[in-house]
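Presented as structure tokens, the chain that follows is alone, the form predicted alone.
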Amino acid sequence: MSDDTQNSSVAMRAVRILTAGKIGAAPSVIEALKFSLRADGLSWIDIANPDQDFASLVRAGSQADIALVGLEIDADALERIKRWVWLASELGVPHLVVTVESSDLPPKGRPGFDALTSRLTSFVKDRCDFQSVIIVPINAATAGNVVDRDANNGWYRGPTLRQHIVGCATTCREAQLQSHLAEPVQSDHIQARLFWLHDEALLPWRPFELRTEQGQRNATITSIKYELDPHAVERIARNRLLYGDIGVCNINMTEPFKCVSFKQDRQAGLFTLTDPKTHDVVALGLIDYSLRRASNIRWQETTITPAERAEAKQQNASVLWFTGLSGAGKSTIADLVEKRLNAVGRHTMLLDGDNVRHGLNKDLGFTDVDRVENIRRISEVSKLMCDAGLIVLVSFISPFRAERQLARETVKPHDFFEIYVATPLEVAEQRDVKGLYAKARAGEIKNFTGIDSPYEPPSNPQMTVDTTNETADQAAESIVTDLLKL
């Protein structure tokens, strides 16, 4: 096929224009400027509020062509005006288009008028990468060098601000025909912008579905390399990120896929994550590159198989996983559990909270982010242990829904059976034999669950024990004859 035919056959999308803020003509003018521009196949993304409404402003970039917005002298107009230039240049505008009112002007013709823009001129060069920059005096009143030149400002000899935004359309669909040239990696772990539009923050290792053209992966983020910032040179390290900040981050997919930065086309390049039980967009991001790994690393079949090492030991491989309040009875009731297993012939390794800490995550400590990381950990012990034929008892507080689906995707196609140790607080807090509620309590402890850090009890565990109406015998002997049927 020629190039030719090749690109008659790509479907051309009109070319948007984002505009964010004042402009800085009338009304009027501005509408009679986009009625004539529609014609020409350009159609307009008008944002009033950029500052309120970080969400549509993001969505709307990433699919704009050519970003224009108005200068204002107001100090601190200028700085929310920065930020929105860098946030277009970031979602990949290729051109940038600035006004500013005749009646703004100092009267010093080209000089002033170099002065009240040097400010922002001087930052889009040090801090955006546009293909072009073109900065418009318009006169409000007469709508000159809108459509017409200006007859007041004879020293300004650029195009009028039609006439630039025409050139760029054409510039703009000559790369539309270009960016489907691309040629796709097959990958399952890239490197992405991502852009965080939900209330609650992104930690590391959370589960998530990536959507793109090509359709759906389950994805997660192992890790946030850095934020983002328009006035930051040096890179800011984050382990978290909360709604409105950028990081850049490696996701993982289950599953590879056609992989095409967002520089080479701004279309396969886009996708966005979503909640996987409610399905929300939580955020939009931009493919920067497949990472060397994803082609590097294979995965090596063994000659004997999780299924036969299970077999030989003559029981199903899975996981107990027991998770509840701190001094909720985990530990004591998975020990019990254990021991009668034992006692039947079963092969069994109990892992421990607190045990684990001494040596596998001694270096976690228990902010939200580490213990993400503590659950993620363990998930991948848990699922080796499992491949080993075992049955693994995890005794964890494990506090968050997120993690504990985690594990459970994480150790499949092994079974996974959420034990909730449904202990109320206060009798969590009277059997506090470590004396750990008290010291919370008194501020010598932070992010203690329960206290000034949240417990999510399971939404549908496979069983529920509450020690406050049965003891830890009792609970055990019901685990073992109820749920695993032996």
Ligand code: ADP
Second form
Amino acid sequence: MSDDTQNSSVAMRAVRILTAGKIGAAPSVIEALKFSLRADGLSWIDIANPDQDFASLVRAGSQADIALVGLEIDADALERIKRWVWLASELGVPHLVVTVESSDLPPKGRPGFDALTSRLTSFVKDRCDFQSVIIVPINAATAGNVVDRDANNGWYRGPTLRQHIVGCATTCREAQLQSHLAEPVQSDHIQARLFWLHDEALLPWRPFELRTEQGQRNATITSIKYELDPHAVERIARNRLLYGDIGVCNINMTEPFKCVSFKQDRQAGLFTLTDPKTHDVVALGLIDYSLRRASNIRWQETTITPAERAEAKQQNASVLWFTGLSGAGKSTIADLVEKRLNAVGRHTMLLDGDNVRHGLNKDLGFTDVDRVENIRRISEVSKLMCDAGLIVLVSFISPFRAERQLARETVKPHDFFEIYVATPLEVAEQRDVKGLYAKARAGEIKNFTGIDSPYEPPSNPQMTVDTTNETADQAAESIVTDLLKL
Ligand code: ADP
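To test you: the structure above is the form predicted alone. What is the structure of the form predicted in complex with the ligand?
In what comes next, the whole complex appears, and the chain from above leads the way.
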């Protein structure tokens, strides 16, 4: 015997099993099975159990070979496991194995078993995508049909649990070998299914870091196409995902990466999304497919560069992003800053929240999702104007830190100045220039920042203006002085 042969006979192949429910009342049933699988060169790895939280289940399930569920026979048995079975299928687990204790089967065994089989089969056919599904009646007392055939259930002609697991392990091994043949596509835009694992809701356009086994990219969810649900016949349209939700999303990356679908390769097609600030994992994702080859859309370089356009105007192009509560003084101060800059020959443009909502963003409301889209469009417009060589003054409440971060990254951090108009809520509300706080307090306006929608103050703004200590003129003067020094 050559050394190679000797090694391969010793090397164990792992079969990764995701279990739920009790597989036989006695633990010895599973122990006997594990022992006999070792003789087949297979080591059983338990990767999750039903007590684990959703996040651990999702992680484990994405790499499992077999979903093994022990079913007790009662009226709700199937109902109880449906979501778990469906989740295993969504996580790409190829094989589903269900065991039923034969001592629990109704009198004469077989009719009860057949009825259960047909109900499970029709659920799986409609809702799941397994390569193989099998139900095995087992006898916990004698370990019948686990390793050896059960003499008491002569009507069952399918494989024993052991035979079936060995068969599944072989097809998984073949699929793994095939997966290396998958052709990666260089892509910066993908469709993926996301398992949302964070307490905060996912809103489109929030920036994240996307990690695959190849490395890391900055990414944003450009749209949530629909939510997946085991009970819904139709796909449910969604504009946010909450903890435990599963959604099909489009994701855009700042740089292309070699993209392989999860179906082709369960390692390479897997990714996590992390929060760029806290580094918390917020979602696990499975790549469905690439939406566009990065090579099909190229950045067209122009002869005249943004820097040359700014130079022609003899100024440093930049974006001054005023943020603060409604009535804080953003528009008043931004207007005075623009007047002063014009007086010294600077070329400017002022984008005011209310004005933009009359045109470009008139299709958007004030839900969290619409606010994010509002800021995204403003950021892109500010970037274009900054590239045109202008000093752009942006006056928007822009209540969320993540969106202001998105704006900073869109514009280029170097050209972006966050100016916090730090007026306390009591003062802004007292001013109530537009009468909006009164309406919000009366419940006539919903999602009003500071009242029933949060405002997240900047953690590190370039400039802060305190309008309770300074007049609008003084604030504008100090901003212009700081800006012209740059
Ligand atoms: P925002 O654009 O933040 O919603 P506005 O500029 O429209 O706020 O309104 C702010 C109101 O507060 C204006 O009526 C302005 O005259 C008044 N105000 C009083 N003191 C100041 C100050 N120091 N800075 C800016 N605005 C002030």
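Positions refer to the first chain, counted from 1. In this text, the rigid core denotes the largest set of C-alpha atoms whose superposition between the two forms falls within 1.5 Å. In this text, all values refer to a predicted model and were calculated from it rather than measured experimentally.
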Subject >> Leu116 C-alpha shift between these two forms of 2 Å or more, rigid core reference >> reply: yes
